[in-house]
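The chain below stands alone and is given in structure tokens; this is the form predicted on its own.
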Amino acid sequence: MRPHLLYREPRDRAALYAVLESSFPGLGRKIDAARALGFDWDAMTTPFVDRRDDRVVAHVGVLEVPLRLDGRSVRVGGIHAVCTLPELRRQGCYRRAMERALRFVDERWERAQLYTSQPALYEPFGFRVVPTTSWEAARPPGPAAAVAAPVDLEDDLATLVEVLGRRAPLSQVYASVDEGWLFGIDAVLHTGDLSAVRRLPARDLFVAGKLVGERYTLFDVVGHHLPAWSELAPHLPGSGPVTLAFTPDRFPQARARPLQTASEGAYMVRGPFELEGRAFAVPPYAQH
């Protein structure tokens, strides 16, 4: 996919990155780092902007996100990277950019989604919060196994990209089934690199997650086929129960129990959404 004209024109691109940096410090560096690994932000997003004196001062990005949603394959409009220069906030710049973005979305998809820590900004545009959940699963008894090692870019990156392109859906309830670009961009946006991604020994199978103390939170499992929980869990870092940041319907053997509603950010939708009132998760590397 060819980048939008705004990203191809150097002056506009520089102005747009200045707006992004004003709200998300370090974002430009991380976008460049993701691109160097083959995950190109510029090629995947459609920017909608507001201008002041021909200068970009506000931005709303739109992504086409393919999902596995309630057992069906659907595509949704994903709103992301919403920002305005601080000195021009509360002057209608964000509203004008958002209105342009939503006209584009409404012509193409019946649903839109976003993830935010400020839901009140989006409610006037028809977005509503849908609560999400996380789960906890016990590690199965048995002997210790080799812990999945952090990816080695020289040895593992090509395999990771190939597996992402033909991955099995993480969930039939809710999962992004992009060809790897969203996973890769989000991974780099979270940590600045792919250090949270690990490869299981002797398998074309990858996991992503976060270890705090001895508690491991599993964000994602990437493989052509998903393993049984008894095959996967012994290779995860840490000890004790594992927090699952995705809907575990494809890991029935884990016998996961739901935890309290997830609290880091709010998932919002616009339009029909089949999962309201049901327990589900939006995996961290499927957020935008």
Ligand SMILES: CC(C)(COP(=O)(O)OP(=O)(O)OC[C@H]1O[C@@H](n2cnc3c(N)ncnc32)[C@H](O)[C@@H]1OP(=O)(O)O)[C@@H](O)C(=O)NCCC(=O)NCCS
The other form holds:
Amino acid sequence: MRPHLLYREPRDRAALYAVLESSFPGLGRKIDAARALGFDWDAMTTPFVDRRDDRVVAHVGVLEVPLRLDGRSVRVGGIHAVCTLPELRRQGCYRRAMERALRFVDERWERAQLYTSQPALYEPFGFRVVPTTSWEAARPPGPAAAVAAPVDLEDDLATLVEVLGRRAPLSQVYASVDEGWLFGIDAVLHTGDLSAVRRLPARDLFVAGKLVGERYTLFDVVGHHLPAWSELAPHLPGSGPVTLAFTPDRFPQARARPLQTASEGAYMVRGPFELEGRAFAVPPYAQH
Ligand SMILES: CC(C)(COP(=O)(O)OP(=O)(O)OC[C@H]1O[C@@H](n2cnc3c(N)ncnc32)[C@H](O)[C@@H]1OP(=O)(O)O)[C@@H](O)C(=O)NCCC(=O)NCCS
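Same protein, different form: I have the form predicted on its own, so give me the form predicted together with this ligand.
Then the entire complex follows, led off by the chain already shown.
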């Protein structure tokens, strides 16, 4: 996608990045790092702004996110990167930018989504929280195997990008099936690089996740085909049970059980949503 006019206009782009940076310090550097790896924020987001004296002072971004949702392919409007310059807050700048963004969303998609730590900001605009969960799965017994190694940019990046473009959906219940841009941008926004993405030995198969102590949380599995749990689990870092931060319907062998842990943020939707009242997860690299 060609970047929106606002991103192509140097003065507007610089002002917009200043607004983003004022609310999310370090974001600009991470966006640049993602772009250098081929995951281009500017090309994927549509900006809605409010201006003061013609200068951009508030921003609401809209992403078109292709999902597998309850067994169907749907496109939803994803709201992200909501911010107003600190000195101009509580003067309606966000409200005006959001109203513009939602007019654009409503003309295109039945559904909108976002992920936030501040749901109260979005409730007045028709968003509602839908609870999500995570799961836990035991590692199958058997000999230890070589642990998947962090991707090597020289050896693995081209393969990762290729596999992302033709990946098997992680779940039929809820998964992003973006061509890799959302995965890549989220990965770099989380850690500043792709260090949380690992490649299984001698396979075109990647995992992403986080190791805290010996507990591994698996965010994503990226492959042309999804492996069986018994093929995958021995290669994951750490030991003991694995937390699954995605809906494990395509890993029946894992016999995962839902966890009661509260998630760090809230998933919100606007419009129809098939999964209310059902157990599902929004994988970390599909959140935005
Ligand atoms: C959140 C943020 C974008 C609001 O911008 P703003 O321009 O000050 O918001 P507005 O003046 O347009 O407020 C519109 C409505 O949003 C809600 N709102 C705004 N700021 C709020 C706050 N700090 N707490 C609760 N509600 C708030 C109110 O309903 C408000 O209406 P009201 O003023 O009539 O009560 C701004 O505070 C910001 O950039 N914060 C840091 C970044 C951030 O947290 N972004 C959200 C990430 S999920």
